[in-house]
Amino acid sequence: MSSRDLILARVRRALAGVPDVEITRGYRGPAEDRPSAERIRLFEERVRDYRAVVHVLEEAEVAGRVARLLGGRGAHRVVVPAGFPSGWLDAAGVEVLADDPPLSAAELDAVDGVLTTCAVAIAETGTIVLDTGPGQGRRALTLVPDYHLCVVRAAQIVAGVPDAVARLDPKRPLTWISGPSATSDIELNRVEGVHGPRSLEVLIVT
Amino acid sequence: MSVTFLGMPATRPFPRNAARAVRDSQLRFNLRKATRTIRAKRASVVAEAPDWAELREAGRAIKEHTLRNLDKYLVQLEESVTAAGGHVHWAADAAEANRIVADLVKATGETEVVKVKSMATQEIGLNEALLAQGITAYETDLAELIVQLGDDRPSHILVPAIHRNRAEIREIFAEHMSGWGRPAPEDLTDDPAALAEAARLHLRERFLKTKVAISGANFAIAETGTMVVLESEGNGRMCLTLPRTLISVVGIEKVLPTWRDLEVFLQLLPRSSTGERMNPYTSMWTGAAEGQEFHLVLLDNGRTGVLADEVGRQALRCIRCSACLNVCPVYERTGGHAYGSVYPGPIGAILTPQLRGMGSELDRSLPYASSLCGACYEVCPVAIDIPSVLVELRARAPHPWAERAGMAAAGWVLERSGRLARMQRAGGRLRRLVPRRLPGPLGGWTDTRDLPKVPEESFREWWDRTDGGRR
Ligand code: SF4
């Protein structure tokens, strides 16, 4: 007998004659509704909480803000995966590196920073899930750059992780973030900083 | 039947570690300060979710809906991994399951493999087993490296380092990083942002390098295939996308049914766990992603056996957020490394007699290793009765003879009101004979107590010569 059906045949005998139980799901469910003032303003709050840098701004005001940000770290190269909307980098004078051909782990660990856009943002608790899509590039791009630079537009926030995960696609991979890397492995006490970037920036735009 | 391995041999019973911990005044105040710390930030962001007590009760159903249908999801999860270009294995054992690792390591030609923090793996002796097998194992959660490094067990679910305060994983780095890669900076302090950076400069090479990765995962969804792994650092991102080959092992209650569930457990986890409305990283993934290799090892290694029971089931909902341990009066005392496996507190001290049966000592010990205060279930995301399995347990496990014979002479006793007033009066006259501690085997109990004065007369011959208090 192989091990998948010893596993398989043990289960059965162990939950001969145990009856099933229904599932109540009397939690808040999915809002649905559209982003309001409050809504934008707890995302904002939430984030900060985690020692992330929030900036609330209009849509003109993008590329000075990001140009002035990159000049304030003194980042020269950052990469900028495809989808991202160009206008927001011409005011930068920065090298712009696209992740094609894929760049290796060793070249993503030499640049400056990523900027991103992303899939959803949860208000309630201050998160931005990436899901690769345009904009947002693989995986590695988000991780191994020490500076995440993330563009949140006021209608991708939702209200709830119940929202988030309607409007996400498992098939994609997902990376959910909340706040900058950090650790709560000594005394229990949340520290930031350690293997993923150290320093997130969110823009929002109303 | 073999007897099931958890990561680390039974020895002594649970009352002789604890009375060895309990004297380490250092544990007593690294762990007080911790596990206060930690009780006060899940408090406030619980009561901050207005619907917590319906989430629970979903996440109770849910998880209780999946084991009474396991084997169903368990095929169905293994059609949707397979479907997503990923790998299915399925493991009776830990030796089988560190066999299947072992030879998935081996045919990728690597010899090193970076691992992301597993209760699974740690339950099964992986790293131990790889080595044998010439591969090493590098642990990359803080926590894990701290216990690797010290060459130290864990004592914690979450926070396997949580016995070690900054000063002590300072000397642990100071001294051993050199021995395992970038040696820690010259002028290391103890300021835990200092010791983080350790950490990162210590592992960055080698997650830029590493073609093989082990992890495990949080939740496994049926429906879609979906691995789901919440973590803090991003260690478990960079073990998770950077590498080749990816390897998950997952204990076989950790799947649920549907995508929708995550909903309910997201919630739940972090908020319960680091006491965070949300953990800074999620990672979810569906067979192999951006072309990446992907097996999944489905773990048994005594599962199956606590399904079975009609009491003890319910253990198999846990999602190991570590809150009855933060909670428990017993564990903050006492610390991981007296309940003898990788399972530690209330969880562990009715999920490792369990899996592992109550043939020795320490594994007889553990159901008492309470107070039944029940602090545990009402922490308890997923609504794990403890206290009743801890005394179900207790009911089960073989009784010591002397408890034994003590309760044969108490029936006979008590069998006959002649017999017991006898008695009494045999007492009364004998009471400058008592001892302050009781003899042999009894000692235990007089160990931590005072035993009652035995009064000079009973509250029979009492009521007899009063006349209940009229004379
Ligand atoms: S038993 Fe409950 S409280 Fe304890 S670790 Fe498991 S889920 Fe968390």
The other form holds:
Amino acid sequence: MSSRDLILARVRRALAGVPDVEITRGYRGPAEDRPSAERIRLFEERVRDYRAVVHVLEEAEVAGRVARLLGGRGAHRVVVPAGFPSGWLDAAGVEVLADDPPLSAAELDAVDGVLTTCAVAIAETGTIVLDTGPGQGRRALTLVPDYHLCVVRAAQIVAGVPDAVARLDPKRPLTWISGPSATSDIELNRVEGVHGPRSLEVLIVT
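Okay, that one was the form predicted together with its partner chain. Can I see the form predicted alone too?
Nothing else is written out below except the one chain.
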């Protein structure tokens, strides 16, 4: 008998005859307790705290702002997943790359950025959640390129994590993004871009 088997056998003997105990769990449920304008303000504030760049604008301004942001970065080749609103690309003036057939990691690493929508955004944590739905693409698209520009509609911003979980399908592959990729060593030296995009820019469409 291995040490593992021995330990488990002792645990089973110790618990023999012990009745099952029902544990009451007081998980916090969905609670849309903030007005829409306050959720937008809080989300914007929290996203900025992560050193991401945030813009709040109306839908009619999205195409022009996308063009200016990509032009300001000197971006020429951008990955855009299927389902992204085509009208938002009308003024972009860049080479739009589709992920069909799927681009390799090397090809994704060579592009100037990725442009996506999201499934939901969380005001309390400043988090954007992608579930590979329309305009979001597979997970690799937002992990390999060095720049991610994400468009978030105001109606997609919820108060907290329970509200987001209530909207999401747990069977879908979920990517939770809280600011640009960053990590730090034991001396707290911050390094960005190790596990994902070095730069995250968010457009909040009101």
